[in-house]
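Let's start with one chain on its own, the form predicted alone, as structure tokens.
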Amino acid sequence: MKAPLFPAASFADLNARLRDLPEFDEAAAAAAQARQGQLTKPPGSLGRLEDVAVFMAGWRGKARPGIAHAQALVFAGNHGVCAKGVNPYPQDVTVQMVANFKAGGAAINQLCRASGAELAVVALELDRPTADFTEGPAMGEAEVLDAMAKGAEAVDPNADILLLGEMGIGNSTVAAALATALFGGAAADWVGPGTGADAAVMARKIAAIEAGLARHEAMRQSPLATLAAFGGREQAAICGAILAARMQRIPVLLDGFICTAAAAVLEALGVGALAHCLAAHVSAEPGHARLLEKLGKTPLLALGMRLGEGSGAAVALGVVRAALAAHDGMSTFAEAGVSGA
């Protein structure tokens, strides 16, 4: 077992450590491709299917994985660039809908039962909201590694697939931020309705961006900074719980444009930190697949939702599983006493 990336000291300490991380059980992925080609199937007939097992195995370290315990992990934040009108609905909404989550009225909570995952949810100094980015950094590098320390601590070593989500009133302009601060291109090409802004709104939230990254030229240097400078303290801890899964070998389901932005400071670190997450889905939101073209990932569905919480991802999930059920339950063309090709 490689040492644990959290507790961290400082950015640089963090950068370090993520220059080992656990990598691909290249063996096991052969192994479960080989099983693939003597399945009673044309070869590649189940498409995207057959590849998704082969993934599943090479980081679960199985050539036939299943999924015995499914993880769905929600990191709820506020935020402090509230304050420049760029929410329809008020940062209350946030605490409520942590409540509505806790008491399993909310869409995740039917659609985790409904594919069989386990839900928690991680509220995140809800009564403290980041600072306002266009004044100063939402968060501070200490801010930054403690919101991270505690996603990871939040992930259960025993979960066979982790499915990341997030809630937080104005933390689609974060994304689109973070997006914008990453890859660049003009704030309003990566800015989109989140919650349902109307086009006053959305001009807000175009100026409170413009407003950010003109003041943090130099932040953008550096992913982590860059986290630091826009970012809150759900997508910090999403970054944390992608790592820690990393550590475990767990397979990550990324949700919507949110929970993928915050992902994408990982990648630009250029440690290949994403390489066990899926997309789960390509959301409504206009920059989601924008983004996930720039990250190289392919969605497993694409259903037009822009809900956030992880829904996506649980809806995902079944995918997956169908793509494990049919790689390990299947019978292989000698079993059935099929003639193969």
Given for the second form:
2 protein chains.
Amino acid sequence: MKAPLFPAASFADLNARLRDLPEFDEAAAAAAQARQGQLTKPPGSLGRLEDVAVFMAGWRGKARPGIAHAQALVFAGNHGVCAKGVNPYPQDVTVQMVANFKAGGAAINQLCRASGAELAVVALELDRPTADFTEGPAMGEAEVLDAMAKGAEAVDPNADILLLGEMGIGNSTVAAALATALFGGAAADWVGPGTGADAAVMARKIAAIEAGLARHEAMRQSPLATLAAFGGREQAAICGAILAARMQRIPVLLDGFICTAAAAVLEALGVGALAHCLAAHVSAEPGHARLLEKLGKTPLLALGMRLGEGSGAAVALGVVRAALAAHDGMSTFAEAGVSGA
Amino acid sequence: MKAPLFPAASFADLNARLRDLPEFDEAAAAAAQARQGQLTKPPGSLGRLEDVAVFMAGWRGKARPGIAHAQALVFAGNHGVCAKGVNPYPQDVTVQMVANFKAGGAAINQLCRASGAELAVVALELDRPTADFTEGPAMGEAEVLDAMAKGAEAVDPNADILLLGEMGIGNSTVAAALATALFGGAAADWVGPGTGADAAVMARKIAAIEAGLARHEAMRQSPLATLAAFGGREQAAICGAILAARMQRIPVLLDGFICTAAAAVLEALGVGALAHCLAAHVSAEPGHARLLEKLGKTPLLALGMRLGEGSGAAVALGVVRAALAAHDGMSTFAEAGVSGA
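Could you please show the structure of the form predicted in complex with a further copy of the same chain, as a counterpart to the form predicted alone just displayed?
Shown next: the complete complex, the earlier chain at its head.
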């Protein structure tokens, strides 16, 4: 068992601990691939279901992995940049939606029930929004590390797969800021309507990001400093959860634009920290497809969803379950007495 | 209750009965759409899940439809055109795979279990392949109508949704022949590798279709005669099942290239016979995307699958279940005390 990543004393301390992440189990994956070639179907005919089965085998370290326990984590945070009018909804909605999650009334509750995931919601100091990133760093180093640790702690070590989602009024602006800072291009290339911004709100989103980029020019040299400059607590918690899952070899289903932008911070660290993550879907938020391309991830689903909350991840869990059901349950040509090609 | 479509005495008789198919319930769909606008999410943010919920509402005739019973039907047939060397697998595999379905060892068994569909397999005179369509019509009118009736009879009137699939060595050639006959273009535009044809087998597929098209030039004036010229019994049974589902207002999930090519015969009748059908996925078989475009259907999934058996439909059922779970189970803004935009 490797030493835990959190708590970490500093960004430098955390960076040092990330040099030795658990790797994909090539032997288990090869055994899974060999099994796929013997099952009663033309080779490759289950397409991505075969890839997903081999992926799961490699990360779980067994040729025929199952999903006894799927965990869905939704992290919620509030954002100082809302002062700049970047969202049509009042910021109170973050608290209201957390209550809705806890009462079982949101989309993610139904979608987790439909696909068999256990949902936990982690609200991160909703009464204390991060600082407005147009006026200073959104968070200090200790705040980022604390939120990352909270994300890591929330991961159930007994989970066979982890679904990640978020809620936070204003956080599509935070995500677009992170994407612009990490990958370059104009803010307008990464900004989308989010929960339903009109042209005026879109212009305010772009202006806020441009102001933040100008202010934090120096901080953008390091991915974790970029997260501190722009990110909310839920983005940091997502990063912490992804890393904790990796330490336990738990594969992750990333949700939409905001979740993926948070994950991109880890990718930028250059240690292959997202190798155990699948892109659940590509959302209707226009920056998401571009972001997935930068990360080299092909989404499982493209259903025009743009809700967040982990909703796309919950639907994609059904595809992963299908992949493993076929992989584990099918007969081989020999077992079934079926002639090969 | 409308009069049953089958048994039908002739193609002309069946055509006459198709002029009065049950239609989409606009009132139920409007009620579902109105509900979607009140649920705790930005309007439209569940993307195609919202469309699917409204589609299901319109066909089931209720604002909040459920899926208590999902039926999957796999029809199996054998094809005289296999004499022309159009498939790398021996034709015995059709019988062997039916046994595999019945024993629970095939992909479709696992995928139905994963998504909660009840599978029934209907083998259609496997010991009596249809005639080789390069030498004469594959079936006579009575044979087509008999297979259609068998397909119709297999539909459970208590199903809330019907998944359709097929098995039949050689039937990707049959499907490409139907598509070429119905939509035009060169045979080579519609032919793909199927279960794994190499260049020589592909050339034989194209040659067989070209020979069949030349021989049945006159029969191609009528879609049902085209089905008789080229089709197998499983294609006819799929048509019968689609029509029987329509009479009961049961929505249908079409599977891949072969299933969709069979359905295209009904579309060509010009009576909107596929309005209650969703394209479950777009397969890796290259003609499928083109076929879906001709039918104006956007697939729910694109996972590179190309197995048939109803496998794509079974995976897509998970998406439909997710759509209805969100639609039925979510709280409205008023119920949850969440502020709107």
